[in-house]
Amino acid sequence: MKLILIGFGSVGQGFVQILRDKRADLAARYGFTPQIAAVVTRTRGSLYHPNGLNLDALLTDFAAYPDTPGLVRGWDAARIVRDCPADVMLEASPTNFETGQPALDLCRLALEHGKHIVLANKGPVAVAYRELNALAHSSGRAFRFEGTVMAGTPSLRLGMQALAGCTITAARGILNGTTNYMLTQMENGVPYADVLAQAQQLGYAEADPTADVDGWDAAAKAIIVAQALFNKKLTFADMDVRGISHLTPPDIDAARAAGERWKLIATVTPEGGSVQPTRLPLSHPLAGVSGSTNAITYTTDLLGDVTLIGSGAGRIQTGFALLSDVLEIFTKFTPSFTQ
């Protein structure tokens, strides 16, 4: 399996990392040898070898990845995208929530071409779900987003398939780390804009925290989980948004002598979806998630509540999602790999 990757920074670098030290592994286990073909960076340039790019020397410094007969510097992620015979597109390259571009049209360039797409960018799920599926389903490709949400905790394989003839009515949960995190230490004292001073220290929040602390990464992976379970299309404008930046030490008190404890809760229906900061008792599965740590709730007519509690952000967890829907593909798709 040929892999070409978009993107090269931590998500991309964990994935990297993964195949690397996992090699073995991987061919015992799974007859599984993959080969990453190119790798697409937004201010690196790009590489590109027909017989694979060396994994330590990607990890060792990009920029001075050593020239060796075949290697090919320089192509665009369209040209890579059209002209590398690979098998799979990874994207893990930054979101864009409002068109999510570019990545969209390399999605799209990819189908149209016969690969595979594999996406931890959370742009293109949410902005156009239905159109990948149907372009996907069209040209017999797969579409993943695992990573999209929670990381390389697999909460959409659970609601998507390990769930699979349960009726779910409803899905509720703390899909942001970095605001869980500062509910976390505001509750323990830390007024909010030392906490979120904390947060980007530890690399948690962005310069720009506005899509955490405002509730918008935990609303573009709502929208995900609606469309992924309910195949209901939602956008930002249809939902019910608010963050976490409001709140005050008079407000975590109250709370807490209401033996309560405040969540920002996503929570999506067939009907529609919300972000929300919540009061929730603390016998409830999700008052106990606690730092950086997400969690999901789905409501089942079989099996009640279902909650699933793990990362829901870091290098090697995303990376791990990526790995995870490739296998999935290599799987399915054994044969077209084993000629």
Second form
2 protein chains.
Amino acid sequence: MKLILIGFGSVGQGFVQILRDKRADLAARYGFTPQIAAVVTRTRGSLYHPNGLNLDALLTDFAAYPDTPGLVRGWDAARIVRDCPADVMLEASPTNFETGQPALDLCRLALEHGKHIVLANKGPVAVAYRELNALAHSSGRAFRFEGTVMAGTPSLRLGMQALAGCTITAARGILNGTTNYMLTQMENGVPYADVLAQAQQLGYAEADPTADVDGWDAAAKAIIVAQALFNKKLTFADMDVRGISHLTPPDIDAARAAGERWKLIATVTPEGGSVQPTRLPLSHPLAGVSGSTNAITYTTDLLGDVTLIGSGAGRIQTGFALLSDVLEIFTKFTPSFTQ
Amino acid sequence: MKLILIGFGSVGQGFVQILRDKRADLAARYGFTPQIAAVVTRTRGSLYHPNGLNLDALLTDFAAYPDTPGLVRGWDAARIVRDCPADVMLEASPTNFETGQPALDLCRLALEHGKHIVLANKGPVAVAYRELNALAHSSGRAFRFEGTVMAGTPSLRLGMQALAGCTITAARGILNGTTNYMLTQMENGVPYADVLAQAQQLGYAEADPTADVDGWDAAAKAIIVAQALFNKKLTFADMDVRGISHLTPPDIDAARAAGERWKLIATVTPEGGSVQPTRLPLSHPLAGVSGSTNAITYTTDLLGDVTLIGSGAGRIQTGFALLSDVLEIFTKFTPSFTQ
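Next up, the form predicted together with another copy of the chain in place of the form predicted on its own?
First the chain shown before, then all remaining chains and molecules of the complex.
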């Protein structure tokens, strides 16, 4: 299986690191021996080799990747997606919540050229889920995006596959690790501005911190969950979205005094969605989810509530999301594969 | 798809009820239109109809099932499994932890006769996992048993499928709803004997309550998890198993005074397993799991801890486990199915 990787920031690097470190394990357990045929970066150009790139060299220093026979440098993303023979395009470039671009056009191009698409980038999924899903269906290719919600913690796989047969009537969760980390720190008495600086220093905050603290990142994930689970087209404009930046130390103290805790809760139902800072009693299952951990509760007709708690961010955790999607495509589309 | 159902207690009836109530939904969403070709009970005989039994009549009064052309009454289980053309045998008869019988022999027979097997019955899985897995592989049939751990909450599907690509290094959980319910009630000040009587009245306790309160039910589930996740053959004799029957009100009070809570914790690693009443601090993710709810935490190399919380018992909840396994078999073994 040959892969094209768009974006070589922390998620893309995490994915390549997993492939390097688990090469023997993946081959032994699943017969899975993928090659990275091409990597496209935003500012450092691209590399393409029809027989696969060297993972150690990619991780050591992309800019100093050695010349080898057959190596092609500098093709743009569109040319690579169009002209490189590969099975899957992985999109891990930065998220644009408004247009989904430039990733969205690459997703279209990849599907048109017979490639499966796997995204950690939330933009195209939040902006154009239906279009991409229809394109994938008509081209017989897979459209997977586990990494867009709760990193590699299999939140979408749980809702879309493991709970198949149930009807899910609502999803409710802590879907933004940065703000959950910040709220946990604020409960320890650290003021908002200091907590934000800490979160940025730790690399939790995304490129633009307002996407996290004003609730837009959680809202994008809610939009993705609504589409994937309810086939419900939601847009940011449809949702009541509030973040945590207005929460003050007295707000935090008042909750504590009442035996409660602030959490930024995203909710979606077949009717719509919202993101709201919410006071939860300490006995609530989501109240105990602290730090950068995420959680989602699916309310179902047959099982009642099913809650999944796990990591919501991180290079390896999100890199694993890409692996899990690629592995699923491998097992589904490889005729000889038996579990 | 034609099904044979062995056992028509609460789980078997729950499954049939779901098939009846969700007939239109399952057909519309998955193109899934199963028929129950035969039902075998322990004391009320059996029914078989090559064109499928009427679900309403089954649920209304099994003993008064009306005579219809083609209906066959009174075949024994082995004859039905051998001679009825069907795709899947579902085993939901009572668990025998020592021998797995008579279900184990029926599982062997079903696989030999080209039928997939789906179990809610823990006995055959705990006693003979390897043999059944090998038989299933060699016959190209599926061996599924989601309902043996945490009812229909997809604990095994999470560990075996959704986390594929990760290495799971340990599983730790609250796997017996009866004892967890009893511990929660004991924290409310109800003495052990009264709590046990309550649990039996509510139908939480299994036929033999010692299997629950002495930890053997949790141990059987731990054995199943160890086999499924680690391919580790565990037996009851290999495990350190303690139940909750020795816990006294002072034990409960002492934990509370220390800000802790007793939970019956099952643990498995590739090295072995145990079931032990354990004091957990209130901040521990499993400490908040109360009543008959179950939970399992998988410790993984790439994601850290992933915790799933959900129902651990109930006729509909366990009936759903059978549905989810059958639906998975349907989607995997139906060439024309596309998700």
